[in-house]
Every structure is written in C-alpha cells, then in structure tokens.
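Presented as structure tokens, the chain that follows is alone, the form predicted on its own.
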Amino acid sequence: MECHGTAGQGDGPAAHLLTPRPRDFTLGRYKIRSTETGSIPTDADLVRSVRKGLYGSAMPGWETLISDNDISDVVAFVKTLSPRFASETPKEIAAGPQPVSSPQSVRRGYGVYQTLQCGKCHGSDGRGTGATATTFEDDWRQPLRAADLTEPWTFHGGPGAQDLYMRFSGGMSGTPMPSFKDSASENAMWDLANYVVSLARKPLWRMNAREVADFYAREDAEARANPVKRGQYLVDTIGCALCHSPVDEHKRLIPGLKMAGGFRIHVEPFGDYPTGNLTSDKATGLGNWTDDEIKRVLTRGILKDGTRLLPYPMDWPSFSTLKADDLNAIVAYLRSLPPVSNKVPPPSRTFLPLFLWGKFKLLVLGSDPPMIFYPGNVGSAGAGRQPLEP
C-alpha cells in the first residue's frame, strides 16, 4: 500500500519519493517477464519477483519475510488487480537450451550490440560512452535512465544470460527498451547476452584498497572531464526531482514541469513549503542566481531573498559536506536545464497560536513533526489546479 497504493495504481503515499515508480498493477502491463511483447507475465514471473525483488529499485524480496504461500497469495490477489489476468493467457518465450559463453560467442555478441546499434543508449562501452540518446521517459512520462551495462547488479530483472535473453527477446513494456525478437534470431540474442555479460566490472565490494583508490581517480578524473553529466548523477542520484517536480493525484510527474517546483509540503508546525524552481528561468527559476547564491541554499539552507530553510525536508546540512567540485557540477548541470516559467510562491508560516502549541507537541510531548506531500503544483503553470488534500 506504501508503494503501490490501496487499488494498486502505483500512487501510494511513497511512490513519488521512488525511482522508478511503483507499478500500476490495475493495467497488466510488466517489464519483468518470460513472455512474449504485450503479454501478461506468468504467475512464475510474478512470484520472482515478489520472492527476489527487482534488483536497483526500491522492490525488495520478500522470501525471507514471508513463506512461499504467502508469496503465492500475494501473487493471486496482484492478478485480481488488472481484469487481463481473467481474460488473457501467457504466451511464453519459447526459448532454446541456454548456450555455453565462449570468447568467439562474445565476439559475435559485440557484433550484435553494433547492428543493434544498442550503443546509442548504451554508449560504444555500455556505460554511456558517446550515446546519442540519454534522456528517457516511459509510457506514464516518468523519467527513465538507461541501464549501465557494466554494473550488472542495477538489472531489474537479473545479471544472468538468461535474464538477459529474456529482456532482449521480450522488451520491456512501458519503456523505450524494445523487444529484438524481430530484429536478431535467437542465437544472436544468446550471444548478445553473453557479450552483455562480459562487460560486467568488479564490484567495489569485492576490490582491494588499491583498486578503489583507482576506481575513485577515474571517476574524478570523468567528472572533472564533464562536469555537466556529474551534475546530472548527483542530482539523480540525491533525488532533487522528487521534491522539485509537482505531481498529479497518481503520484506521477506533471508533463512539463520537471525541476519547476511548485511541490507543497507541509511540515507540522512551522508551515507550508513550496519547493524551488530549479530550471534556468530567469523570472521564476534560478537563471538570475549567482553561483554562489546556489551553492549557499544547497550548503546553508538560504535562499536568494535571505529567507532561512528548515534542514528537513531541504537536507542542507547533509549537502554542507559535499565537495566543491560536486558543488560546481551541480550548478552547471541546473544551469543547462532549459527554463520553466513557473512562479512558486514563498514558504508560509503557521499561525501563531498554532505554531506554539505545535512546537510544544514536538519538544515537551516528544510528538515527531509530520510532513504532508500535496500533489499538484502551487505554480503559476498551475493555474486553476487544486491541490488536494491528503
């Protein structure tokens, strides 16, 4: 319910703080199958991914948590969800015996990923590198990032061969990842899918203290290289997106109006506070910021009129502690977002009266202070909205 909502729509009270969203159950759509493009998946593929989790998302396993029947119940109440399930049979991926990896299997694979041509949104290594397309959304228009193929542990659906063959085979609904049955037949996918493998690179858990020191160099040398790109990863990775893009009454990004603020969130008992236009309007957003007016509400949570933040829910006291070079990433990386005009209107304070008896809650009582997201936008782009109570 926290995820996925109480009619399992994917707007539940958290889905707009997780990337990805949470899946909207009622429409059978499922990246994460052995099926065919279209298809439902099979109850096999749902209790996967219930008992494994969907690896780089916030879907955890539940097998440790729960029994097997458990597992099987929650299954068979999911597919009451999407009226598909009653109508609809699987139409499985007829899949041949899994081949063993060799190097000339990986070679040919290589050759595969060129015809593909999976380096425009893979990059020529998998990691990006020279990728002509790196801005995603999928069917809901919510933003999306291409798989880094060097990092096997990100995949939804698993590291393995198989895992592999079946995204290549199948797609994966809602997203810009297309299925290649069509398009390679199914020995180039298996070594596709054993070059996709290959790429793979150590893990940092597993590096000794020499590789780390060198695997950190590399990675600021390449920000140092392109401070824009690190920008972007840092802003994705800290999740300023959630808070600085209004959503709808799903919990999903208003089109158009991502970083332009207007987000409310209330925080009990000091008031109301509509998040920032992040996007380079020079009216409404940060396009007449100076540099260091940006990096002084990032690091001490004070805006361009001297207005002083709370440290939650604006985190910068956790920000306080970044780099100076992730500092200058950040603000180049804003700076190159096309502008929004969307004025937001200034934090509102609690009346009085209200805010006393609020703050003795909180400090004699022991009362922890909520926060309540309202979805919409404050914004002049929203105009005519309401936003709604929750």
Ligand code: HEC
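Next up, can you give the form predicted in complex with the ligand of this protein, since the form predicted on its own came first?
Just this one chain is shown here; partners and other molecules are left out.
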C-alpha cells in the first residue's frame, strides 16, 4: 500500500520517491511476463515477481517474508484490481528448449544486436555509448532509463538467458522496450540472449581491491570527459528532481515540468517551502544565476538574494561535502536543462515566536521536523494541468 496505493493505482505515499515507479494494478499491464506483447501475465509470472521481487527496483522479494500461500492470496487479490484478468486468458510464448550458449551463438547474437538496432537505445556497447535515443518515458510520461546491459543485476525480470528471451519476445508493456517476436526467429533471440548475458561486467562486490581502484579510475576519467553526464548521474542519485519537480494527485511527475520547481513542501512549524525552478529559464529558473551562486546555495544554503535556508527540506549541509569536480558537474548538467517557464512563489515566512518554538523542539526536544509533500504545482506554469492517462 505504501507504494502501490490503496486502490492499487501505483500512487501510494512513497510512489513519487521511486524510479521506476510502482505498477498501477488497475490496468493489468505488466512489464515482466512470459506472454505475448499486449497480453496479461500468467499467474506464475505474478507469483514470481512477488516472490523474487523485481531486481533493480524498489520492489522487494517477499519469499523470505511471507509464505507461498500468502503470496498466492496476494496475487489473487492483485488480479481482482483489473477487470482484464476476468475476461482474458494469458497468451504464453512458446520458447522451446533453451539451446546451450557457445562462443558461436554469442557471436551470432552480436549480429542480431546490430540487425535489430538495440544500440539505438542501449548503445553500441550496451552501456549507452553512441545511443541515438537517450531520454525515455513510460506510458505515464514518467522518466525511465534504458537498461545498462553490462549490469544484469539491474534487469527487473532477471539476468538469465531464459528471462531475456521472454523480454525480447514479449517486450515490456508500458515502456519503450519493444517486442521483437516478429522481427527475429526463435534461434536468433536465443543467440541474442546469450550475447547479452556475455556483456555482463564483474559487479563491484566481487572485485578485488585492485579491480575496484581501476573501476573507479575509469569512472573518474569518464566523468571528467563528460561533466554533463556525470552531473546528471549525481542529480539522479541524489534525487534533486524528487523535490524540484511538481507531481499530480497520483504522484506522477507533471509532464514537461521535470525540474521546473513548484512542488510544495510544508515543514512544521516553519511554513511552506515551494521548491525552486532549476531549469535554465532566465526569468524564472537558474538562467540568470552565476555558477558560484548555484554552488553557494548547494553548499552553504544561501539563495541568490542572500536569504539563508534552513537545513531542511533541502539537506544542503550534506551537499557541502561534494567535491569541486562534482559540484561543477551538477552545475553543468543544470545548465543543460532546457528552459521551462514556471514562476515559483517565495517560501512563506513564519513568525519569529513560531520559528523559535520550532528550533526549540528540534534542538532541545530532539524531534524531527515533520514534512508534508503536497501534489500540484504552485508555480505559474500548467495550472490546472490534468494528469495524462494512457
């Protein structure tokens, strides 16, 4: 419930904090299936997703937490949330027996990767290098990353050749990852699966000290060569967009307003803090801020006009430990965001006695400031904008 919401629409209290977002069960549309594109999943698919969790997402595996009977009950309940399960039968993909992998099969799979142009989205090396499409959205217009094919532990549906075969044949509903069932033979898809399995790099937790050092050295070199990409990585992992983008009543990012501010955070008892517009718009965003002004607010909590921020909602004291290169990268990335005009009102100031009472509660009574995140955009853009339902 915390994630998928009380009615299963994928809009629970934690929903806007998660990438990818929790599934909306009411549509009966699932990414991880052993069924044809457009079909509902089988019970076994759902049981597996609940038991094992979805790798590379916030969906945990429940098999160690609840019994198999309870998992079946959960699946039965989830199916009642969409009318599709009552009226449709799942169309399972006939995969045939899995051929053993071999260097020849991997080599043929490389050819299939070229023919099917996977590199357009996943890059020539599976890590996005040279990809022509770099930003993706799901059907709810929420941002999505194309999987890094060298990191199979992030594949939601599992890393095995069999898992991959199902993803290639069934596609991933609601995302740009298409089905290739009609464009490649079964053999070609097995070869492709073996090829993708062969792309796996060694995960950090299996590396020895020397390999870890080499790995980070390579990452650092790549970061220096491409600060905007490094900045995007930092902004994504720190989660700046979670606060600096407005969301609708289903906690979905309002299309077109990512990073354009206007998300209202109430901090008790200090008042309302609408987040700033971080796009490069000159009049309402950071377009007229100097690099130093942006860095100053991130590391010392001082706004352009000299106002000082509390250490919340934005935890700038922890940003103050960012290395100079990383701060520069964040600024470079923010500069690359296309301008979006969204004039955000200033925070409401609290009266001094309330402010002091808040400080007293925090410092003397040791309570955390309760924060409330309100849906909607308090900025000037897109007022009354309706969420997009596919």
